[in-house]
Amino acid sequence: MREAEKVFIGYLAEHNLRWTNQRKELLHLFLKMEKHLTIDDFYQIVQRKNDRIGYATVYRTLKLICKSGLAREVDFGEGKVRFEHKYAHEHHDHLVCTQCGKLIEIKSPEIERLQNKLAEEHCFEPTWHKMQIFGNCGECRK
């Protein structure tokens, strides 16, 4: 956590912006989160922490998290923005069932190889890519 709240740091301090309590406060928490939250999902475990903190400031710390790098922003169809970690962590694909929302993370070195084989036969270079499979989880087929 230590490196990953000198990033956000250094990202402040590079865009005039001061280190506060409550982004210290936030920052430390979503940290701690290992799951795709929407902002209410965050705002909702963040009041139970600390009810004096808002859900603007809520919105905008998540927004800068995102702009230093450490989480990234995700849409799985479902018309709303999702929060996940970025950081020191390894990149992923994601599995989302339609019908109960569950979230499997995928890595495969397989499926890489290939899209950068896929890419280089076409003479492409890719600067990012995500990869979601929509369909029913095992719970729900049964």
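Residue numbers count along the first chain shown, from 1. The term rigid core refers to the maximal set of C-alpha atoms that superpose within 1.5 Å between the two forms. It should be emphasised that the depicted structure is a prediction, and the values quoted were computed from it without experimental measurement. First, how it differs from the form predicted together with a further copy of the same chain.
Relative to the superposed rigid core, Lys24 undergoes a CA displacement smaller than 2 Å between the two forms.
Superposition of the core reveals a Cα shift of less than 2 Å for Glu14 between the two forms.
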Contents of the next structure:
Protein chains: 2
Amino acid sequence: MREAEKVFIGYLAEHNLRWTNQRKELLHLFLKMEKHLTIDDFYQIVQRKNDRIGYATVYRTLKLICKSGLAREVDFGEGKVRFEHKYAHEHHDHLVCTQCGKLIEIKSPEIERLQNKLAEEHCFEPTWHKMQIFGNCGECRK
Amino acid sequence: MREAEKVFIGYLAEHNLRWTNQRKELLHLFLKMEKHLTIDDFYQIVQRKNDRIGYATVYRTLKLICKSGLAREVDFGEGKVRFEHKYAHEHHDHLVCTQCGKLIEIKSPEIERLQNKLAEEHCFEPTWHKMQIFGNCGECRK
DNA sequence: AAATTAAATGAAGATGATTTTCATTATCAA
DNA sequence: TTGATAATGAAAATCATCTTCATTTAATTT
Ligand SMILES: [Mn+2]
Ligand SMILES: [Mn+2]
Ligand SMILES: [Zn+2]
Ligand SMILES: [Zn+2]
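Please move on to the form predicted together with a further copy of the same chain, as the form predicted alone is already shown.
Every component of the complex follows; first up is the chain already shown.
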């Protein structure tokens, strides 16, 4: 936690940005939530704690947390982006239940290896990828 | 060509929809374009042929072509959707050049197999998936 | 401890892709 | 040909995202 905060404060310092009350409160709230949240999801949560923080600040702070390397945006094709933790979280992809919305995090070094091989075969230099499998989760199949 | 048209007309018939001049013209234009087009891309092309066809009709017809099974939507995270042929085209994924926008179609039965295995391990029943690798194409690496 | 400088905030509005509305026109079966 | 109903096109609505701007706040300098 403190570690993540240091990363964020470091990023601010490097970019001549300020460590404000809003940013502190929003960062701590974000770090507590181990979920895939939309901006609005997060704004709702923030509201309950402190309704003096505006939507624009929540929006800008989430973007900033991403830039600092603590979070990343994920797009499940819902028409709005979600944010997830990146700090101390290994790269992973997702299974997405189209019934209940459940997100299951998956890792497959074999697939990653094959992806790189595939890219190489096309003289393509990969920088990142997105892999999502949509379907029905264990609960929803029943 | 004719085969695809039959599929589309069949879909219309099954749903009490009509085979109009606009739909005929749009379908034929779409079938001719072997590209990944946004709605607006396609609208621009349509305009040059026949500027009496409105944007809404182009929009609705592309959706309809998808529903009929001849096309599918693909989202490369650009903030707008693209459409690609699906009829007589095997499933494939994409390499996306973030410099020049080039799209390279890829197939990997091994990856698909591993994806299914992964899903199964999580009691997950997959229906479809999305895999995109972003980076620099052979041209842009130079 | 002021004063200074520049970034941050929040309310409101702009943007832009997508989707819908509605009056008019076209299709098609009887 | 007619009647019922679907399709069309212009315009407006929607909605997530992003920006603007007047005001406040943080950080630095006297
Ligand atoms: Mn995740
Ligand atoms: Mn393709
Ligand atoms: Zn589920
Ligand atoms: Zn390229």
